[in-house]
Each structure stands twice: as C-alpha cells, then as structure tokens.
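Here's a solo chain for you in structure tokens, the form predicted on its own.
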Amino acid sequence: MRLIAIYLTGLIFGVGISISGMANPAKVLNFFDIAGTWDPSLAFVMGGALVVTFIGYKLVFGRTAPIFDKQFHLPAKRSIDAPLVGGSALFGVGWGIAGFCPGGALPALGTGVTDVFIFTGALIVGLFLARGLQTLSTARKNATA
C-alpha cells in the first residue's frame, strides 16, 4: 500500500507540474524576465501550491502519527545559517539560469529533451559534490576539536 501511495503522489505531482507548464524552462525563465516577456503565471502556480500545502500540513499534523510510519520526521534544526542561505541562493541562481528546479526537471525527463538530461546530470553531480564537501568539512571540524 505504501508503494501505491508513493506512486500516486509522484504521479499527481508530475501531472501538476506538466499541466502548469513548470516543466517548460522557457515559461519559468519568462517569469524572471520582468523587463521583457514577463509571464506572471508562475506566481499563481506557487500561490496555489502554498494554499494546498498549508491545508495539507494542517490535516496531516492534526494526526498523532503519519499513516505509513510510527512518527513524524521533522528537522530538529530551525536556525538560519550560512549553509541554508548559500544553498538557497545557489538553488535560485541555478533555477534562474537553467529554468528548471529539481521538482520540475524530473517530470520533464519524459519529454526526452537533451537539456533536461544535462540539467539532471549536473544536479546529481552537484548533490554528490555537496555531500562530499559536507563530509570533508565535518571531518576537518572533528580533527581540530
């Protein structure tokens, strides 16, 4: 049952990304082109997503535990630090340059467009690079402590 729920969640997300046009990098880049061919539809998509997310969180956290686990797994760290700000800035710059965010790129892989595969490959390399740098940083902190 859990795998069916995961599949359906991914399917709904992918269909939503596709229908909204967010799998099309030109549409995303036009949102950032305020002085040119500005397309405000992304703001409406994000606003709608926030409303749905807000309602979903209220419903889910009204329960004592998730349906498919014994407890909720929430981040313990709530501070805004340099890695969070840097990662957010890097995400925004990458999104603005490529027109893809990871969530929009994965459903777009089904289009077979080469740019999507290049972006996804770079995303995977970046994930491994960030993990390696994080491990190296932690090792250095532990060695000096």
The other form holds:
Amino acid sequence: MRLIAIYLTGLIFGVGISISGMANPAKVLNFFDIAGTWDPSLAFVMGGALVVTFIGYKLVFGRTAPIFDKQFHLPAKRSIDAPLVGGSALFGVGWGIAGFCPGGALPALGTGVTDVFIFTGALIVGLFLARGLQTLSTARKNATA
Amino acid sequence: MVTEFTPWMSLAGGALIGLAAVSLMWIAGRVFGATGILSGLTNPASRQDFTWRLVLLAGMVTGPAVVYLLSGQFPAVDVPVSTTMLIVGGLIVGVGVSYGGGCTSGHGVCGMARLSPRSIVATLTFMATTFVTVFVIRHVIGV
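Can you switch from the form predicted on its own and show the form predicted in complex with its partner chain instead?
Below, the chain from earlier opens the complete complex, with every other chain and molecule after it.
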C-alpha cells in the first residue's frame, strides 16, 4: 500500500514535469535568456509548485506524523555555509550549460531520448566524484587534527 | 531556438509537482528532491531506503508514457546544446548538487515552501548563476 502510494506520487511528479516543460532543455534555457529568445513559462511552473506545496505542507505538518512513518524527515542543517552557496552556484553553472536539472532529467528518461541518458550518466558520475572529494577532504582533516 | 510560451500547461504542471511534493511528505514524511533520490539510490543507507526511492523513480520515469496515453504525444525534449556540453554540464550539476545538498525540486520547491533559509539562499544562488551562465554562453561566447 505504502509503495503503491509512493509510485503514484512519483507518477504525479513525472506527469507534472512532462507537461510543465521542465523536461525540455530548450524551454528551460529560454527562461534564463531574457536578452534573447525569452520564454517566461518556468516562472509559472515554480509559482504553481510553490503555492500548492506551501499550502499543502501547512496541512500535512498539522498532523503528528506521516501516514506510513513515525516521523517527518526534515533536513537538520541550519547553517548557511560555503558548501551550500558554492555547491548551489556550481549547480547553476551546470544547469546553464546543459539545460537539464536532476528533477527535469529523471522523468525525461521515460521519453527514451538518448541525450537524457547522456546527461543523467554524467550527473551520476558527478555525484560519485563529489562523494570521493568529500571523503578525501574529511580524511585530510582527520590526518591533520 | 524559440519555444512557445505555455502559461497554463506550465502552471498545471507546477501544481502537479507541488501535489507530488505534498503527497510524499504526507505519505512518507520525506522531502521530494531529485538530488536526494539519486544520492540515496547510488549510496543507500539500507535496503528499505533503496526500495522506496527506486519505486518513486519508477513513477517519475513512467510520467511521459502516461502523458502519451492521454494526449497521443510524448513530451518534447529539445536539446539545443552539444553532447560535450551535456556531459560537462551533467558533471558540474552532479558535483554542485552534492555540495549544495539539493536542486530545483529539493531546495527550490520543498525547501522554499518551508521557508527554509538554507533553501532560499541556495535557490537564489543557483538561479543567479544559471542566468549568468546562459548569458555568457549565448551572448558573450555566442554558442
């Protein structure tokens, strides 16, 4: 029951991404190209998503717990640090180069377009690369401490 | 490449994305972030942790097929950049979202809706650098 509900949730997201235009790099990049072939559609995606999530979260957090779990799993981190800002800045650079973000690319895999698989492959390599770098810097920190 | 302005479809799609975010929090108490889902799949804490993310991903990937069944058309995926740019961009996105702890879905939708200061800073930062990157590529370098 829990997994069926989770599957349907993923499906709603996938349909939303598909019809919104977030799976289409040409459209995504045009949102950021005010000086060129500007397409403001993405503002409507963000607006629609934010209004629904803002109101829906208020209702959900009124409950003591989720349906199939004992507690809500919310990020514990509070500090605004260099990895957050630097990582986000880097993400924007990559998004601007490729036109895909992770949430747009994953549902787009379902179209079978080869370019989506190429981007997603590189994205996964990037995740492992970051994990390696983080392990390395932790090890170095521990060695000097 | 010119794309058609689609305010209603984009608004409806955005609302569905929001509905999915709310649903996952309601069902499983989890943030709907594509970065978290992928990180969890490539480095799972436990088998259970892996399973729900895989099922969620399966739902996401079947989205275009459902759109096809309803409308007779797969959603457009027009890639106006080279394969090299896709690979370089993908690598940078992967490293960036790992350090930043999220992307457009996790920070931009879920975190912003919770008014999380971290997510607001992250979203403003990546929106700004994406604008600058697209400007530089299209109007300074002129690709």
